[in-house]
Amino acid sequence: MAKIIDGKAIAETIKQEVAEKTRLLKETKGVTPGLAFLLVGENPASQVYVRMKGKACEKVGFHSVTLEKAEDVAQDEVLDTISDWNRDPAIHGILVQLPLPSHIDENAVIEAIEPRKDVDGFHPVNMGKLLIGVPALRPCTPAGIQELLIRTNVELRGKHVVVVGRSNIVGKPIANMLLQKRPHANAIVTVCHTGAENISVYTRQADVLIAAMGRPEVITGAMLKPGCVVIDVGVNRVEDPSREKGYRLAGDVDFASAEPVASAITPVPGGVGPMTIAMLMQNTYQAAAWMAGNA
């Protein structure tokens, strides 16, 4: 059976490391990393995510601010808030919780954030730096995936990584991160997606498979190369009347059939999910350290 990659435990270790670095930053530079959250509307999932991120800030010793705006808030008001935070020296990271209401231009909001404070790593400047291999704030979920692979001692150099999914949030960034000619990368990367006539042609070639397509349990054990490493990014709600909430969480990979085939696999939940918040904390610390003059 596959080794279970415990993202929750690894994320806790990273947050402990961030807490220690934050303590030293406060002592040596007098700087407390500050993270500002903007939540528009009353999306229950977004509210939960922001609360979780706020608790993580408290745990690592950050200063955090959460501002909630009504669903019908004008786009200009959102942009004005971001502009205020861009100028605030106590705020080192800005996170606008996505998705936004349809009347707000998501790209305009992302581009309004000062790139040095873009702790989500979505600003075109940071995406461009990622592409050419220049140090920058990286998207949190892809950064978390790479960190899972590093801390599980998965060798990537020369290995075939297959990424299923091409989103700007996960698929494209992780593909670019892992093909860079540097340690913990230097892989041969294939990006495929649900437009493929037969996606298993690609998945069966993967030494490392990263599933980020947003469709529950599409990839089965029969579609995997024996001994591969499986990183399941998907978090999908599947109806399940036997559960108290009426649903269960499932990944993009059918865990039951994949586990006997893979050498290592992330569970859902408890795999990639906790790493996203851990890397948000790391990004915020990094932004504060850069602004304080620390390398």
Contents of the next structure:
Amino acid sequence: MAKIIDGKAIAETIKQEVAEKTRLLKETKGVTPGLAFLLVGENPASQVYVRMKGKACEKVGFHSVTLEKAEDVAQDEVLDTISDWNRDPAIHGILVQLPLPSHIDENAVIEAIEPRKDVDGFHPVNMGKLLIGVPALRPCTPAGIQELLIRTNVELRGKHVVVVGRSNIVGKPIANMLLQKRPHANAIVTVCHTGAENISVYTRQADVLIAAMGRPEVITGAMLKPGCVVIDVGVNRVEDPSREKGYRLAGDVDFASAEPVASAITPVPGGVGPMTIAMLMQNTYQAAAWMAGNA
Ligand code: GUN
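The block above covers the form predicted on its own; next, return the form predicted together with guanine.
Every chain and every other molecule in the complex is listed next, the one we just looked at coming first.
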């Protein structure tokens, strides 16, 4: 029986820690961290995520603003909004929910964000710092994965971490974070992806498997090394007429067959997802503290 890694509980603890640090920042510096969200279009998942992130802000004592723009908004209008927030001293973090409509150049939008306010950690400056291994705002999902591993005492030094998926949001940054020569990293990292003829050749070698390809339940127990730790980053909507909403959430891992093989595994929902939001709170606090002159 695998240990079920309770991301929801760990995320709650982190948010409580951020709330306490925020209280102190207000008391000592008179600064309330402020986070601005930009939501473009009507993507239902994006709407849910932004709402959840806004609620988390309330919970930890941040100020937040959400601006919603129509699907056909001009790119210049998006860039102007970011430019306003870059100059606004009450805003310490800027988050543009992705994906954006295809007529908007996502990279141009990310690059317009002031790197010190880039609480998603997607700006090339922050990505570059992550690669080099110097302090910076780190992407929230990878940061949440590393924090989950730390708080469940999973030793990474010398272990083989296999990342499935090479996205800019998860695969590439988590691989780079875990190969750094520092505590809670120093792993041997393999990244595999759709270019592989047979991904199970790689997944079977993993001491720690990080599944982040965004395809429902493709990693099965037969593809795992017995005793491995499984981190499931997938949040896939799978049609399910028996549910009220008409769908259920499924990870990239087939939990039923993987759980008996693994020594520890994250559930979906309730694993990595809540950690992403907790790390967004942590990043926004950090950005505000840096701007207020705190370490
Ligand atoms: N879309 C999916 N994941 C993310 C994320 O971490 N940040 C933003 N801004 N958009 C996303």
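Think of the rigid core as the biggest set of C-alphas that the two forms share within 1.5 Å after superposition. Positions refer to the first chain, counted from 1. Note that the structure is predicted; figures quoted are calculated from it, not measured.
Core-superposed comparison between the two forms: CA of residue 27 displaced by less than 2 Å. In the core-superposed comparison between the two forms, residue 55 has its Cα shifted by less than 2 Å. In the core-superposed comparison between the two forms, the C-alpha atom of residue 226 has shifted by less than 2 angstroms.
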